[in-house]
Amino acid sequence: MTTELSDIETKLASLRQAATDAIASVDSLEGLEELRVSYLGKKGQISKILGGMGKLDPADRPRLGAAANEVKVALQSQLDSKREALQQAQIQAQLEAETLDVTMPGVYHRLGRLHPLNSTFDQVIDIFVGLGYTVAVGPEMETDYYNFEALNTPPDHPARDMQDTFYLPDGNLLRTHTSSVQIRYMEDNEPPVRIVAPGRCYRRDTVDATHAAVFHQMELLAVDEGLTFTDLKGTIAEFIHQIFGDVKIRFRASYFPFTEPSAEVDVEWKGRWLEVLGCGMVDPNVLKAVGYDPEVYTGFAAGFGIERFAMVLHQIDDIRRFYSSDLRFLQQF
């Protein structure tokens, strides 16, 4: 044996010691591919080694090549073993991370309630839905026509000194009442028509105990051949008894410019007489305004606050309270 191959063995033996040692102390799938690549690729450490074989003796060729062979056999078998071990680890560690544990306690998360408004809404117009009326919605920037106007309240009545107006620079308005949904409906619907219109309203009020510039408002209006007051009457102290139960309702002679006649109804509530809405036959220049004949179709209308009916429901004190978004109050209901 020439000096050449003892010392080539004696690398390949040293070789294989290292790469013992670092295969079985690598930690990763990546470091693993990191070390098969140093020595058992083409340009790995092992051939590197037998770059040297040009030099020896022919006869000993065979013998450094089955040497050679040996190493990299067993160094495969090594990283078969290690690959498959960390793999093992690696889905064993991902099923510890996801596993459950059935016996915890649930993660609470606080359910979330209806606002006492939108509560509100929801349970006067199922009452109106449930009496065979429909939904109607308009738009919240009006012009003068449809909020008042066609509402036979034109520019210099003194009805406009009723009701505060926020004006825009381009010549509309925020609407001062969901009134004028009745209009836009009756444009575009024949008779009969029974629809109920709930909304947000703007009107330049001092905010105080009972006051807001920005209130919510449900309209009702009901147009057919033949509807009298009575049928106000009927419909007006239905709804009163499905949604404050059984009190007494009184109707006072009042005044709108677009019912005629009008009054206000109050409800017997805690001892004492409270206002809740008002309504009216509607007046024949509104129905001429929409096109319909007032003297084949007769109607009527009524219009209230839904924070009004929310205060009284609820017993609250200040109606301020519904935009505070102070939770302390939002969690009661």
Contents of the next structure:
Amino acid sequence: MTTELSDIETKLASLRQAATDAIASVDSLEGLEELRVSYLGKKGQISKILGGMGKLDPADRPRLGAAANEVKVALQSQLDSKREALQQAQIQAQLEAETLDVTMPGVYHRLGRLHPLNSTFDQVIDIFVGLGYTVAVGPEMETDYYNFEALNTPPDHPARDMQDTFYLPDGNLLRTHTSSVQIRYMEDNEPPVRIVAPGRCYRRDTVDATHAAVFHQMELLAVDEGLTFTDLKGTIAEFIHQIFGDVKIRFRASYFPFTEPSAEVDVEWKGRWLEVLGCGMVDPNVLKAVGYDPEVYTGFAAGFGIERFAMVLHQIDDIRRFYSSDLRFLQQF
Ligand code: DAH
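Since the one above is the form predicted on its own, can you give the form predicted in complex with 3,4-dihydroxyphenylalanine too?
Starting with the chain above, the whole complex follows.
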């Protein structure tokens, strides 16, 4: 063995000892990484020692190579287990720092609730879904055609006066009722039809306890072969009994351009007759407008004022309360 070799081996041994001590005492992952670079890195101390190999007798080189490799492997494994230990300690420290006291009182969040108009809609829709109807919708901005003309209400028709309309500068209008959805739905679908169409409507009404410029309706439409007024009556009676319980109902002859015959339905409520909806057999002209053959199909329709139902269900005396956003009012529901 040459002196150079034993020199280098001594250096290697003391380097191993120094590295082992340093790894044992380092207390951060950054520090550990620095040690790794310093000992095992490309330009690290072991590489430097091996750099001196050139001076060695070629016969001694394999022996030094093996010794250096053993040191590398040993240090790498020390580094690995130290890294693992430091990471565990870090997680542990974090867990301890973030301890939750589950016995502390929580932060109270007030629960929101459904607006009474929305819960009334839900109730009404649920009943009709139970009777086999599906929900349809249409736009709030309408054309004269869908809101009036196709509903058998031509421009000079006196019934237009019943519904003071908001016209828009472009000639469109804000729908005065959800009946427009009847036309849109029938244009896109073939009979049989069973739909309810909930939505917002607009009228230039003077606002008072029972009238609002913006209000809500739900339209009902059924078209099929052989539907009669009896089907209409049965459907409406079933609905009224589901929503109001065992009350007296009265069908009163009325007039709407899009139904013939037409009726209004009153419910006996607290000793008085209360009007809750309009309805009738779909006028043949309406069926013709959407390309249905009135010789084959008949239909019935109805329009429900949702505010009216909500007022009765919740004993609310003034329609304006629905739109006031007064929490004292809303929190009762
Ligand atoms: N569209 C009517 C209104 O707003 C309500 C109505 C009456 C709708 C009779 C109907 C119906 O579908 O058949 O006053």
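Here the structure is a predicted model, which means the values were calculated and not measured. Numbering follows the first chain given and starts at 1.
> One rigid part pivots relative to another between these two forms; at which of 253, 77, 100, 225 is the hinge?
Replying inline: Per the C-alpha fit change, the hinge is 100.
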